[in-house]
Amino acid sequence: MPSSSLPIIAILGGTGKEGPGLALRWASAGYPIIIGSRQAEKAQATAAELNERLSTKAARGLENGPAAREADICVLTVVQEAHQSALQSLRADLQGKILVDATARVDFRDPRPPGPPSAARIAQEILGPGVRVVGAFQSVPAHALKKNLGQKIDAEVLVCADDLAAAETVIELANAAGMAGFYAGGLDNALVVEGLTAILISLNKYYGVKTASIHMAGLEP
């Protein structure tokens, strides 16, 4: 059962590949999950689908702005086609929220680092000084997120932020997840985490896997 004690976590755009992984991993831990989507009937779907698996009732689905709205944190997976699209829809449901966006705005069939500024930048722009913006998990590989739950996932994740302590409470979401956090900067560095997204799929597609990661030398979580 999920604990009250924890905060409610929104996945908005959570029915496509990264969300559902995510929300899996948390509920697990224990949080409260609302899955978020332009129809609500997809994103009750999913939570269905969810609690099953973990024979629980963590999940329930909203559309993206009742969910955004009864969440204490959003993390936004949309596509990077929707991405200013859904920001600027779910613009008022964000205010005095942290939201942890995930996009990396690369496109699998010819990865390449994309240009400035970051996507979190961006949604930061566009959601302004009432929203605290993170980006993190853009580079944790999907694949691996369904898999072994319980168990530590092989991948760490950079959180980026302007806000330290947005950023410290999205590395205990990470470590929530199996993952170890570590915080990498302010928004603008988030643009090379976008950018090593772009290499980590390279690397999957010339070596035939779907779990390249980021892995940090020399630090301890």
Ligand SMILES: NC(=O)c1ccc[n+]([C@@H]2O[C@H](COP(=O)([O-])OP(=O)(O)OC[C@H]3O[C@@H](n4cnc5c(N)ncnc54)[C@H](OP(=O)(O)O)[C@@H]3O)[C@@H](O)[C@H]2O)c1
Given for the second form:
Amino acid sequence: MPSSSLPIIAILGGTGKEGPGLALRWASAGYPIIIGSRQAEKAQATAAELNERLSTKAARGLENGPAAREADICVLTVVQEAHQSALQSLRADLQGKILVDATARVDFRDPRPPGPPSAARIAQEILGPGVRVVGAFQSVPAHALKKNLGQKIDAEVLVCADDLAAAETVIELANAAGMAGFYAGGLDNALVVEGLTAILISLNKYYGVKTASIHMAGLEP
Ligand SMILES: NC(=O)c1ccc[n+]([C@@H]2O[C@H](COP(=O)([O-])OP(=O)(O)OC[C@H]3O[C@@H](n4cnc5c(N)ncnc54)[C@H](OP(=O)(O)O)[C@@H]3O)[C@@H](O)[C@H]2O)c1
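Would you mind generating the form predicted in complex with this ligand now that we have the form predicted on its own?
Zooming out: every chain and molecule, the one shown earlier first.
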């Protein structure tokens, strides 16, 4: 375990596309990382790839449950279809933590906004008041996270939470990952961020890019 005064971040479902990108950014900024998976070996393989790329030992891999229990802050990046089942199975492990929900329930092939409630609100209802849920990173494309490490990402992060202190913690995480984060209201507002993801995918498709992102005007981070 690397010694660090920074919180330990577990990325639950961290073996896919979005999770390793976030993990890479935070490990690069010095945060201890636990990659979570349904299979410990798969998590360990992803952690090893990350450590190799950064020449570090910042990351290790565990099954999702133990990963959540050992972390201070958990980030949920399971495939969207598994959002509710994963939360139900991890409910006990997540008590007392901040849970960052990056879920955007948008079909890449037919991008349109999901209906209410937001994924983050659903997470809060499943997990109960012992977990502080924050919706964030739903609109940050995985490929942007993995490129140009050490440089800022051309994307800003709208952070939604009912608990302001938890939101401010996640804004710090966004900043550490190279993105400006902005508090954007309560958990129900996270539905709009999921919907914005549908718009970004539509823009990417029409303009033949992968880089459409959100920028705020009239605010200083
Ligand atoms: N991809 C992006 O650019 C992007 C951007 C912003 C937000 N997001 C959001 O981030 C989340 C993950 O997206 P992704 O593209 O990274 O997904 P992904 O690569 O398709 O899958 C992520 C992980 O989900 C886990 N998983 C699959 N089926 C599961 C099940 N039945 N139960 C529990 N875990 C399961 C797998 O981990 P194990 O097999 O190791 O358990 C897999 O590695 C989604 O909610 C998406 O909306 C994605």
